[in-house]
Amino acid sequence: MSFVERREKIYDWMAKEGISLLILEDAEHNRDKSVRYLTGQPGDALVFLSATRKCLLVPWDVNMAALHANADDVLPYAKFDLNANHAAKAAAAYFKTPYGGRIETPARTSYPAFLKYVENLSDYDVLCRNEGARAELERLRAVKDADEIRLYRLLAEKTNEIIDLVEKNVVDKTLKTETDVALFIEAECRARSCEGTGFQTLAAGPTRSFGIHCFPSYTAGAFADKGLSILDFGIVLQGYSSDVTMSFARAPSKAQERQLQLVEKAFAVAYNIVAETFKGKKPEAKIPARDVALAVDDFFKKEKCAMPHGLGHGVGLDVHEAPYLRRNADAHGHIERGMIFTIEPGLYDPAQGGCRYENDILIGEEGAEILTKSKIVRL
């Protein structure tokens, strides 16, 4: 699906909502990857979408926009003194927005910033709402189109290559410290023409693996020594991120081996539910995301333990996006065909250490598919 086709879906939504002008912003104080989703601009830009079905991109860097962006017109942010309100007023005039027309500002606009929009756009009905364009774009982005799925297959291939290399080098003891592992992943993803890592790699050796997300994210400490180690990373290709977690166990105790086996079984519980739901079913098959999370919670409860985080989340231009697989997820949030999400059960103990097992799952036309090949490595 092209950027133009994606924008058409939002124009249709704007027509239903009676929105004359929609403002999206991706900036340091207000990140929104939907700017890239709709235009291809890597970031740091304003996007104005008009009811006339035209798109105006206002980037900080027009040179990057010339290389990457798709819009009906591009005007440099400097033209408006790097001021969003000046740009918005100019865009309203540019599109001949009718007097009293509804202009929707970014959902995460602060109240003082919203008042500035109201002041500068006094001829219009200015909106800021949680269930507006941001919610609609989240819904659209959750279901990947054919181009996104093809990209994710390539991204998974590159991720799997790095998974195999990390395992080999840890086994060979070429990678000995948390820093060794983290910097190795950074170098290998760049070598594969990726944009970088999707987030700061989390490498926790046996003394730090009890944390869900270790802090600092990695140190000069030993990795994959006796006990349990966790490695959580993702790589970015054309803006889209993978997200996987490997666990390494060297000479695990009985208690640690039990943790590993329970996490592996929990992953199977979740995946089997999803696979069965979409096996040979009609295209409109769905399952509440929270039901999958609750099934894993029940499994752990029967084993007299508990997982202190959600079961998984969607991946895309944001490494955490819809759908959200957790017990307190929106009751109306469903898993459906076209979605890509993680399943990542984990257990953590201050005395024994922790382990987590995470892969990226696609619900394709043929059913559920595990795209990445992360694993629990016993040394």
Second form
There are 2 protein chains.
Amino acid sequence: MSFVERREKIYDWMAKEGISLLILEDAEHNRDKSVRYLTGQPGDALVFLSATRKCLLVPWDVNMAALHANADDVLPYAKFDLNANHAAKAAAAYFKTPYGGRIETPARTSYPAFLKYVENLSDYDVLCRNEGARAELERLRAVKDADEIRLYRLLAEKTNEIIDLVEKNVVDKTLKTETDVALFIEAECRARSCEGTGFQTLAAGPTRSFGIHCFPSYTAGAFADKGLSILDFGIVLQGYSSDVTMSFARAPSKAQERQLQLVEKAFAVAYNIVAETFKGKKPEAKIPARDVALAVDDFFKKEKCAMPHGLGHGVGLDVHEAPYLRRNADAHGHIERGMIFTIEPGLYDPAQGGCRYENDILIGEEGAEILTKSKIVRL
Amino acid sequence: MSFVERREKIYDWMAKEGISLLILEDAEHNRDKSVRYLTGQPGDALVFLSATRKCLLVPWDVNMAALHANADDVLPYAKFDLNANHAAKAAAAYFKTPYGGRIETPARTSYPAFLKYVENLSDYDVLCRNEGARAELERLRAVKDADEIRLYRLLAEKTNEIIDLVEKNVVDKTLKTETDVALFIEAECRARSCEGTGFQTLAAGPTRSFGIHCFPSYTAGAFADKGLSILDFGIVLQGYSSDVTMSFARAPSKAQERQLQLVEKAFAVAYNIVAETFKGKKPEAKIPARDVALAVDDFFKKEKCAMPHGLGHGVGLDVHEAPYLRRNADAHGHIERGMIFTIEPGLYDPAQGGCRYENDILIGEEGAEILTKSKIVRL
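Form predicted on its own done, so how does the form predicted together with another copy of the chain look?
Shown next: the complete complex, the earlier chain at its head.
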């Protein structure tokens, strides 16, 4: 789907909702990848979508926009003193937004910033809501189109190449420290034309793997020494990130081996539910994302252990996006055809260390499919 | 200053403001380094500070908190289903917050989330404001204490070692691509016990240096080839980041050489104002941060060019924090003794490429001091 086609869908939604002007913002403290989804602009910009079905982009860096962005018009943010209210006021005038018209501000607009919008746009009806444009864009983005699915297949291929290389180089001890492993991934992904890693690679050797997300993300300390090590990484192609976690076990104790097997089984429990749901080609098949998470919670409970984090999440322009496979997720959040998400059970123990096993799953037309080939490597 | 001493300052402020309970949150979409500033917890947690001068930490990862955090009590976020409203309600009860008492929520709480707080904390007077705790913490954090200044001297030393190594290795062509340079910095900083880089290193070879912040941050493309290249990086020690920008010019054209010289002169214009202001030991010396930025704008204007970004910013637990040296900054934002901030003039041209020159400045007891030794390297 082109940027123009995506915007058409939003214009349709705006018409239905009676929105005259929709404001989106991607800023340092308020990232919104929908700006990139709708215009291609990779970051730091305001987007104004009008009921007149036109799009105005107000980027921080106009040179960058000239290279990446698609919009009906582009005005530099500096023109408005980098002030969102000034830009919004100008955009409302630019589009001849009717007085009293509904202007929707970004859902994550802070309460004090919202009051400023209301003050500055006093001729209009100013909204800010969770169940508005942000939720609609979340739904749109969660279901990948044919181009996005093709891109994810390519991304998975590159991710899998790196998984294999990491395994090989850890086995033959070319990669010895957490930093070795993390920088190897950085170099390998950029050599494959990736934009970079989707988040700071988490490489936790045995002394640090007890943490869900180790801190710092990697150090000069040993990786894949005796015990359990975790390697959580993703690589980014055209903005879209993969997300996988490998675990490494060197001479695991009996208790550690049990931990590994439980995590492997939990993955199978989750994947089997998903695979079963989407068997055959029924386009209407779906399942509440929460139910998959709850099944894994039950599995762990029976084994007298517990997972301290969610089971998985959609991947896309955000590394974490809908659907959310969590026990506390909205009951209306479903897994549907076209979605790509992680399944990532993990168990952590301050004494034994931790392990996690994570792959990216596509619900394609033919059914569920594990795109990435992450591994628990026993050394 | 210890975490306890920092919290004492906030308790004093709360007493003055009549706040019964203060909520801070560091979350994926709403980072707040004040959580780390006040408790040492590096991320993903809620902090509740009570008028009873006690602090409750609610972290996502309790194992991590056991290792890093200082608080009077710690309760796992999972206990509240990772729901900030549930945690806030429990904290208000835990501290026996008086009915009708003022509860201040994070200043960046979104408008819809604020409405939820109000609904869930209906027995209390719930606030969300820009000029509240966030502003107070911003002011506190902007003036570094003796420990923080010592840390920054050490951080500058490590940064300068890396600057020298990068120069040497670019000159002798050991580092040839953007990725080479960026990963060299990653490896060198972690080898020096740093937590990592403060932000994605921006390494822009001549074909990409026209962008203020190149995108992607670094690629497999050539670095320091004929023309202008920019290298913007920072390294992190105990949470605090440095921030420097080197530029490299290989066989610059006359126009490019002029660009370099203007940027060097702009740096001197800014630094001289600051140095003059803080000459001698007058503890009360100060200057509006905006004035320094405006002086540089004037300088560039006279030379018939313009800088498309701010002149500088404070550094600390956030790479960008107060003071803000920008033409559109609040007139009340001053540079004072104890502050550490960048001066980073830059000029960018789609045809010629760009250059930027950035160092970290300390306003110490003896006066202004350039801590880092960034360079414009002519090859």
